[in-house]
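In the form predicted alone, a lone chain appears below as structure tokens.
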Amino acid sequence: MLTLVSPELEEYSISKTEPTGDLLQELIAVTHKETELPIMLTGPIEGRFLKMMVQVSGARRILEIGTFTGYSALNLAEGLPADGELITCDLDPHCLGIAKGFFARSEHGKKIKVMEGPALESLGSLTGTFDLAFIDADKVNYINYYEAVLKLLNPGGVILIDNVLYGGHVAKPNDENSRTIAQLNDLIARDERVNRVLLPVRDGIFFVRKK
């Protein structure tokens, strides 16, 4: 698991968070057991802050780039109302055949829209405006979709970046993802266009609200 506390602490946050239903915990086993990089999950505790990030915002429609098993989107759409929407962009057929079998058994899931393809091809595709965006996906493209997203967010809206810490290699940046990374963080802290913060929560989520 990615975090910068002790496994310690990380345990002691997750008993005081809000727990999750007995779906998204078969969905972690599943994902451990049927996928070589388990550790793409966000995690319990950014799941729960994902959903009450969607209930404070009063998100009705949130746009995610980065499905990997439906984690992350379930939390998302478990936060909106009964009507709202979440699209989820991602191109892994075998990480998308798990996450629809659990958006089929979630109440949730009826909230959820999946587009299977490049997420920038999708991005593209897509008509109206979002109220929330979560990315998660491959880090080389990190900058470009701000980019797309910042364009499709209303005025309050709210994108949340996973992995902006990348492991504390963005402090000293020795490859292209974590490169990636660090200019966007720069960009982000330079943009004029938004309000932001960078929480090192787990592996560093940057807030950035679009004025």
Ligand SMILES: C[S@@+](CC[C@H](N)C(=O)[O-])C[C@H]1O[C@@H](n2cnc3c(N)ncnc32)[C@H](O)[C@@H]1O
The other form holds:
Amino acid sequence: MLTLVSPELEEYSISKTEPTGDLLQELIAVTHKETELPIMLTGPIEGRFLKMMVQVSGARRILEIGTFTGYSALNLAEGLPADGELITCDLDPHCLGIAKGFFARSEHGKKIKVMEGPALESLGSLTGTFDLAFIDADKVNYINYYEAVLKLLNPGGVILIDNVLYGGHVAKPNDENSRTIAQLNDLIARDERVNRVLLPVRDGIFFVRKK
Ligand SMILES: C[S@@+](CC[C@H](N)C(=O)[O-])C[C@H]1O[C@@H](n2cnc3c(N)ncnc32)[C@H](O)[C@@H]1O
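Output the structure of the form predicted in complex with the ligand; the preceding block shows the form predicted alone.
The complete assembly is shown below, putting the previous chain first.
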């Protein structure tokens, strides 16, 4: 699990956080059994944080980049009203197969629409605007995703960007992923279009609000 706090404090925090329910726990187990990189799961703390962000922001239309097996999508969808919509993008058919199976079993699944293919292409075909976006896909495209999402966001809308501390490597970038994330963090830090706070939660979440 990607986290910057000790395993003991992570477990303590999980024990004090709103539980996710049986279906999401089953999804974690299936993801560990059937995928090669279960570490990509956002997990219960970030999952409940995403749901909370949807609730406190009153978001009705959400864009997610990076579905994986659907864990963050189901948490986000849980925070939406019954007529809310979540569009989630991924290109991996195996992971999307698992995600779609769990969406079908969830009472919140009907709010979720999957766009399969490279996310930048999917973003180019979207119409309308969004209240909240969660970016959690290939790190080399993070700046492209940020710019594309900012255009699609309503004023006052929120972007949450995962892994912006990248295991601590952003302080001394040593590969393409950490260099891109460090560049994005620098860009956001001086971006007058947004309000921003970098939360050192788990692997770092950039909380950005479009002015
Ligand atoms: C870190 S995982 C997402 C985890 C997910 N948000 C969760 O909480 O379970 C990243 C996902 O991005 C997807 N991905 C990678 N490159 C992509 C691209 N160019 N377009 C769309 N999805 C991509 C991968 O297939 C993977 O499922």
